[in-house]
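Given as structure tokens, the chain that follows is alone and in the form predicted on its own.
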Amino acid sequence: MNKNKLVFANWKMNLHSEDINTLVKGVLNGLNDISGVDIVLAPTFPYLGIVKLLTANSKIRLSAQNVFWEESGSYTGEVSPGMLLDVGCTWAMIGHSERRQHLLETNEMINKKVLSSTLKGLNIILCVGESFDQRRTKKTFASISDQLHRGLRGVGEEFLPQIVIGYEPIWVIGSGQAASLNDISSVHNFIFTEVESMFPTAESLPRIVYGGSVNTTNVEQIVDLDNVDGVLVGNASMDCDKFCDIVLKVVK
């Protein structure tokens, strides 16, 4: 199992080529010889070729922010897991918040995306999380049960390695205040103890990652707590400095 904990870099859809060349380059100055942590950046899909050339001799890794469950075919405007493997992706994300309400993405659609990513040998971060609504009315925990259950169906125990789950409650993402330790601690312990009743004879599970207004303030609190296997980090990490110092407290 990997112990390493990880930073999980979504830009969004945000930043062009010499914004990227320009954070990147400093990344990489300001996390020389780093080790004991994953970094993953993930740029939108036009500059994904240009982070893989600036990254080629770092441990930075590369993800997409999506991913389609068809190899090839008439499905215009997307992309394969073998087409991001050959630009040289070796992550994919799936099931961000956004692309479900934004996008109407369901489990069914993101299920086939685990399956067929995992299969071609990506690793994916799968997302998970409540809304205001699901919390107010006490929802929370069957809400991310019913999203694991139908994003993880029918994935063997053998790839359970190549998964990361990133919990990202919907009702802090982009408001600048995270969700408090208790409530992190409560469902990340919740994840845990799920995703091994569901894969009882796994003898490795997928690591937790906590992802919603993480800052360089709260980050050391919040990686500290049980089943925290580091964080997906949205507007803070497209400022180098801010970047650089949330990577190097997860280290600590």
The other form holds:
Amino acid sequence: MNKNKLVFANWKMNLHSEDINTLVKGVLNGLNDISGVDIVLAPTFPYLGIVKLLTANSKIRLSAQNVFWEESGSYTGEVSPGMLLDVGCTWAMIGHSERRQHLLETNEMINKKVLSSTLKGLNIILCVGESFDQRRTKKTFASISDQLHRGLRGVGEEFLPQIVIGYEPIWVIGSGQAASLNDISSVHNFIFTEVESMFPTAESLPRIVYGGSVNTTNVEQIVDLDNVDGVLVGNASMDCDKFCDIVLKVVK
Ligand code: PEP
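For comparison with the form predicted on its own, kindly provide the form predicted in complex with phosphoenolpyruvate.
So here's everything in the complex, that chain up top.
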């Protein structure tokens, strides 16, 4: 199993070429020679090539924020796993709550993306999380369990090393206030046990990373928790100093 912690930057639909140029050069400079941590940057589709060029001689890896399940054909606007690999992108985010909400992605669509992406050789981060209402009505664990079972349906255990689970409570994303350490801990432990029971004979289980208002102040305590194998960072990942500080705090 890959024991490195993972720091995954989700830039969402932000940043143009000039900002990206400055940010990536700053990150490369700030994290020069860093080891023992996996760093993945997820720009929007048009900028994958630029980030690939900028990070060419580094250990930083590239992710798309979405992927389609078919390899080619009449699917206007979509991008296949093979196309991502072709441009040097080795990761894809699948099932982010913003896509579930605004693009009406279902667990069935997400499952098809998981199956075809892993089969093609991509690494994926499968995002799961509960809404505020689900938390309020004590349906957090049922909701997470449902997303895991339906999202990972039919996945062979040989693909698990390519999979990371991103736990993102929807109600704290972009809020500036992360979930409490108790809440993070209990859901991560739950995800670990759930995935272990789904794949009882697997040699290695997916890493589980936390996302939702991670910042330079809360990151150390979060990654110190059991079953937290890294962080998924939105807003703070677009600020060079903050992002470098987060990575350095994760690795130390
Ligand atoms: C995200 O949307 O994946 C995320 C983690 O955002 P933020 O860090 O801004 O809450």
